[in-house]
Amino acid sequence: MHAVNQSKELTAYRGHVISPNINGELNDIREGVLIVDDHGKIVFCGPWAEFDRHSNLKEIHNFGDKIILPGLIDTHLHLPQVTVTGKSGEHLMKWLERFVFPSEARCADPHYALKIATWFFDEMVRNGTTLGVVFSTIHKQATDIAFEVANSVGCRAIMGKVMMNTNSPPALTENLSDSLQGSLDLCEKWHGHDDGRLLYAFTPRFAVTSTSDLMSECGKLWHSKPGTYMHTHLAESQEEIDFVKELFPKARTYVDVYHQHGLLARNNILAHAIHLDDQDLDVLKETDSSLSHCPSSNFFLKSGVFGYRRVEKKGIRFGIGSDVAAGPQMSLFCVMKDANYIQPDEWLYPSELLYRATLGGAVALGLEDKIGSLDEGKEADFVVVDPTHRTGIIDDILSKPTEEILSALVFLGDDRVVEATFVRGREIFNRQNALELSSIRR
């Protein structure tokens, strides 16, 4: 029997525990249990039969044969774009002008910003996402409101105010000093809040809307604040790349633009990173940069195909991102499916896709010591899923081999399979409660 520290109150969560490990293998425990202390830390993960029942258990939650997974980690998405999900018919640059920039400009209104932030984080946790790496807008107040909402919901967020000072609509164009000062103020207020549940990311949108001065000063600011992140887009579409080449003709490639401006280092998140050559990948590896692969978005905007195996072979860290709203849904189960579908010659298996949506994302963010898998000593971020809630999945799927269960989740799952979402052992979403509340509102 496994005994734990008796000085703390403990809560048990029983179910079929499935969690990736750092070697890409699965810890698979059919009649498993998570034991979580009153600080939200996992003190035991293993078979229920091996746990000392005489420990100081405050509560036991028995989910039967339902699945307990690590909380999902979305490494790239846009808060204000939740209102334009599914707006199609354009490639990236035209899509931004037609749909995205107008929606972001509306966040200058704090009442609207609160409404959208509330909607966004509600959607995130009901999809089983416990950590989102989030673009806000250029508006300092709207970003502050977004942090307030994330804090009240109880989820994790790495988030920042978008920085744009050129080649953008007047309503979304800042001067350099305001952009830097607003970002610094938000960083000082929110970075590390609630023992690191909320973290700050300096967020220049991309090289197209950033002057050389903005990128250089942003890089300096980022490096002056240890533990913060830098979040931007890289090499998403050929039209974008051509524009960047016009703006920075002395740079060898898009990667070189960021390298020259001090934006390549650990704790950056570079979204998309599709159109890269071998030298670009070498630079990204040497600088310990991290990528966010956004397959649903790449499908939707017809941007191209991420070099999954090339990046993996180079040893570059990467997670997956929904990229709402270019990605048309926030469910990372759907994104995992698209990651396999978009690769023309590679088969990505459910277990490795689950790794990318959990521990792989944590590794990309340098947070693998805290989250991403259900290991003793880590914080208890997890999601309870029941595939039978999704039509098209057989009723007895939970009795099948784990490989079949994961295949059903990855290729047929969506928000409907998520029963409950927990961060640090605290339930922040419950499907039944949400359904009852929805019924009352009707």
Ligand code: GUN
The other form holds:
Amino acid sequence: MHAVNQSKELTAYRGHVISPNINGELNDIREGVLIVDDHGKIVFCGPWAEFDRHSNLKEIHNFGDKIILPGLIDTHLHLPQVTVTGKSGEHLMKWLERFVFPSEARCADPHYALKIATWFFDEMVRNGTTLGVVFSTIHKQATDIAFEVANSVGCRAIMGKVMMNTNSPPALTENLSDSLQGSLDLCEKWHGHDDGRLLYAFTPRFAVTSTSDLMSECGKLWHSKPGTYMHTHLAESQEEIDFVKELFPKARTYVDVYHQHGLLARNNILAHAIHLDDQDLDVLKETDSSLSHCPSSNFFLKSGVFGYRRVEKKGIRFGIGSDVAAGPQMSLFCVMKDANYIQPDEWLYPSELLYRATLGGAVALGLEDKIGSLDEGKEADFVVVDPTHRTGIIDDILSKPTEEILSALVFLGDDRVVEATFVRGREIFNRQNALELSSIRR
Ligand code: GUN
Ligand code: ZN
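Now that we've seen the form predicted on its own, could you pull up the form predicted in complex with ligand GUN?
To see the whole picture, the full complex is given below, headed by that same chain.
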């Protein structure tokens, strides 16, 4: 019988707990329970039968045979782009110019910025994502508003003001000192807010829209602020790579451009990282860089295929990202499915994909001591999912072996399977409440 500290008020969440561990295996506990204290920490995760019922339980939520998973971690997506999902027909550079940049320019208006940030974070938690690593826009005020909204929604965010000072449309071009000062001000205001629920990421968009000065000054700023992140794009499309070669002819490769400017180190997050040679992978490994694999986006823009097994074998840390709006939806279940589909010769299994969307993402962000799996001592970020909410899934799926349940979630799951989303034990989304609200509004 597992006894826990009696001095705190505890809440029990009963259900079928499925959580990856660091060896890539699953903890799979039917009739399990998650016991959460009033600080939102997990004090017990195991079979309900092994929990000492004399503990000081305030409430018991019984989800029956529904699934309790760790909160999903989206390691790369763009807040202002929620309005331009599904705009296809172009490769990256033309797509940015035609659809993305005009949508981002609109965030100069704070009323619009508030509307979009509210939409974005509501959509994120509705999809079961408890932490998003988010690109805002170049606008300081819009980014400040985005942090305010994330704060009140109650989710986690690693976010930053985008930095762009060249090869950008006039409405999205800033001067270097404003870019640095704006980033620094936001970092000082928000980094570490609410005991680390909100964190700052210095966010140079990519090498194409950054001068050499911007990258090196950004690198210095990032290294001067411990615990902050540096978030950018790397080697996504061939046309982009050719342009970077023209702009930085002395660098061996795109990876080398970032290396020379001090942007490769622990706590960076490099989205896409598709077109890399072996030496690039060595450098990424040596510098302890982290990657975000965005398969739905890579499909959508026909950017190429991420070397999933190559990167894994090299021991480079990586998570998965929706990359909205190049990724057409925020559901990480859909992104997991696409990660498997896009590999022409490899099978990726549901349990390893679940790892990438949870603990693998936490490891990539250096946050595995706090989040990513459901273990004693971690913060209670979790989602309750029920695959039967999605039509076309057999209604006795929850009584099937775990492998079959995960397979249904990964290959057929989307936003509909998410019943509730919790961060630090606080419910920040509930499907039933959301349905009732939307019927009142209608
Ligand atoms: N590279 C630079 N900016 C972007 C962006 O907004 N989306 C994607 N997919 N790639 C980028
Ligand atoms: Zn992106």
